[in-house]
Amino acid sequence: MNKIIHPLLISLLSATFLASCGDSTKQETIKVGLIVELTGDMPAVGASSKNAAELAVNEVNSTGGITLNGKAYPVELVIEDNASKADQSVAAANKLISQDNVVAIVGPNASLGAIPAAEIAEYNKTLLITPWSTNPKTTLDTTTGKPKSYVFRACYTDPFEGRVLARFALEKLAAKKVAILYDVASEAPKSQADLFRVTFEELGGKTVAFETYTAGDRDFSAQLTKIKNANPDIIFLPAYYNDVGLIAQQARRAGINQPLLGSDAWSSPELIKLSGGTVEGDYFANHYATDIATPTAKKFIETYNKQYGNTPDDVAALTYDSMGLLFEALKKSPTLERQAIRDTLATISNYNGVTGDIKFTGGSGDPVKSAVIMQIKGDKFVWVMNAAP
């Protein structure tokens, strides 16, 4: 191949590539990797995405698995724990395909894990399909410039995410000045820093402050009393809900008590408990909304609340959707081969999810569906508005 490929993928790609072609046929039950956040910086994302898709599986199971020719297929889950880190993202996903034999893998759904277990999936010709990765590269061959082949997202992207929440806040905040806060060294929040920054200053916005952080940062006083001198009329965050938390307090301490708006990073309701009340009355955009819930999105919602006693946030609702493609495209697929699962994944164009319709166009892994604009109210996300394609 002509692709040249990270040093720190090469030994893993070459051990995996033989084992991406096995005949998986030749097994009793279908194996699906699931590579999840459970442990690091970020568990509430991984327990999310753990339970939907653990009940997923049991759901499809109930009915009798998967048929194929005749041939009724139990799903087996192999769940990895990637630590919210791009190396064990690299070594779960080489585990999956080399040694578990997965037929496709769901996950990880940050940025910083997907993009390199996409890298594992796209070499060894296994589909994987991202639930919360917004970043283009996750989906994208930047070596080409092109669209990867066997990488899939069940979410929106963070130039679409951008376009979003920059319009909201000059149109229906009228914001003229916008000061950015954002970790220099996660790959969501730094693209959906830079992208909502072109377009707001395109519409005729003006960014006063750009000010960055590192993941693992405790204080921000640096930073918040330049963006306090800058008096912008709002702040962009685009950060993940356990920074969020510290970083609102902080400001507000600072007297910085302009609005704060956020990118689907917020969406777990751990924000809330981790703010102390200092995100009230905040924005932020995500992929559903459970006060809007389609008839698809009721029955999830019930079903997940009376099986884990609570309310699922996006995270869950992505992973949901992402193994109802999978699940889809294994029942219409020829065979159990994984490129004939990825074939037919790639033909879906109607597919009726939790976070609404979805369709694969233009030989794209990134989906055409719409966002959501929620607003922070007391230990709710409440639906403001839906922002079409």
Contents of the next structure:
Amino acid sequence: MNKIIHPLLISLLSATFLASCGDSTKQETIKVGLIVELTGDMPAVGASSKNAAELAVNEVNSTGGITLNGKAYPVELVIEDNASKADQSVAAANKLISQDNVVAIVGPNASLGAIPAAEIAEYNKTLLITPWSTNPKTTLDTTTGKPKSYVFRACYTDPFEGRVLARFALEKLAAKKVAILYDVASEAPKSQADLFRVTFEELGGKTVAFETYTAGDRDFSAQLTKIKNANPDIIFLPAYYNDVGLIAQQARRAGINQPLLGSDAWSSPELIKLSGGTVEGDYFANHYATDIATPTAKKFIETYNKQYGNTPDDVAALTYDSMGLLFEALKKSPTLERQAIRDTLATISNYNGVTGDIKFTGGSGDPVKSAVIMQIKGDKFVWVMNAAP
Amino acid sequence: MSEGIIYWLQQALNALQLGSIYALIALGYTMVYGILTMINFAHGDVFMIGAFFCFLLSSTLNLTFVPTLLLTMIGTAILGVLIERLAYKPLRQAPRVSAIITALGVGMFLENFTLALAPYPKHIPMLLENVTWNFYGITLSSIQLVIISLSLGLMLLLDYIVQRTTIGMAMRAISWDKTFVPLMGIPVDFIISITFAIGAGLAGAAGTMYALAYPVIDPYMGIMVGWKAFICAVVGGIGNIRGAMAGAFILGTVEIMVVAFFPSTFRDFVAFTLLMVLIMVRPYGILGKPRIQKV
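With the form predicted alone done, generate the form predicted together with its partner chain in the same format.
Full complex below, order starting with the chain above.
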């Protein structure tokens, strides 16, 4: 039995090996990896991200691709699904780096996957740009406390968002008492909740309830009863849009009518469908607003709308900017070495993106940019104010 | 009434709602175990399919609550019988573990089949007008009232069927002895099908009510709820119908009260520790009896 299997296996293995060798020798394209959440808890995020990335690649290829030393290379996108999970993000990053030989990676979007994937990229000295991960740990080397060298992001960070929202709640909504409900098992909501609480209390507000749940929970009745009993002025809900749909409806049914305040994780058109009208008039922070769009943004929104039939959400805009930043670095880079591309990106000082002007300073992967506050009106997100750093 | 009492009564009401749903699912596990000594791990996913039936009927056919509930129950009952006939019956003489592995496989099939058709979470439209009543500060919503009363009604009906009808008597007989009962002229295959139909039908009812209470559904929703309901069945004494109901209300109460007393992070940890202690004290569950091995 074994004698028959072995030669068979060997010939099979060598066949696949030869096939993969054949691929890499005729490499005329620049391979860019994309890790997105196509399945799992937030498929809408993954779909937007994939659409925007494909749009960016098509645009750059239609103008002849990236020209380097007088030779034009078309860009090839290698897409991996991470199922919105940490372990699959690691596997996807490893595969893209060692098997597909990409020059750089864009994604994952959610911090849950972006943090572990960033570790892999840093270890392998490969550039990774996350469009949407706002957690400080994504770009930070936790052992040394210094910024990671190879990890960048196109969005602002959680400490910034927590501060902006706490200030907005106190100063604009005149809230004195806040109740916070967040998912302890997800990185971004957890750090947003912590940093909101710190800032809110520093500015003289009071946290009357600090409640948690775990990803996958459906029943929030116990937490909501506690919150109702604490009688807050406002409820801070840094949760993903599908959880918001469940929590908001249960809250309203339990007789909690206080306004809800959300994070950038709210900004999916799915939120309106999933919440059944229960978040009407509520506010959240976001990366960009389609109704105060700059010329760069207008052009993107128009093309995206024509191609996919809907308005791009913030994940789409940030993915588009991440790809744009990468192309900018590729165009200016002296060679196609991973190190050279990273070094070029770190010096980009004024990139005019869809989500505003982006610049990187002091070797940090966190860009300098601003946030917007949005309000939900009917089936639309309406711009309220800009919050600059 | 004082604020404190109102708060605790409100939490008790929450526990009753959660326990009712666990109970309807736990019954399916316990009935199948009672009759086949097999753990039907696909049961949580039948519950999920129930919620998706509810979504299809209510949002695409625009049916109201009662027809949605009835059609969902019929649909999942048929699914339950099909699963038993196609996947479990051919393995009835095979080792028990083969049937359990098959059940896991059926569960994964149902999840991925649904995932292929509906990758996005779905929102269930309001099937019942949302009315909230206020009794001395205690809030009761129409959905809570329907869930609790309907579940209790279905449980009483099931108890009646099992304890007082001929089919129920046949079920109890088969669970008692599988060698001689068929010789008495009891159609074993038919009774097993009925058991699966009832169990799956109850899971369908649970799926509908769950979708009403927690109106965002996805293909993986059945996994965790299924495990918890299975634990309820074990705590109550697997194979014992009244035990499954008791176990479900205990788990519902523990889960809600842990969150009410401690930071909500402790919920699963404290709940499952308590249940483990309970199992250590009573290894056969609250109402379970040690099975006598006949030689």
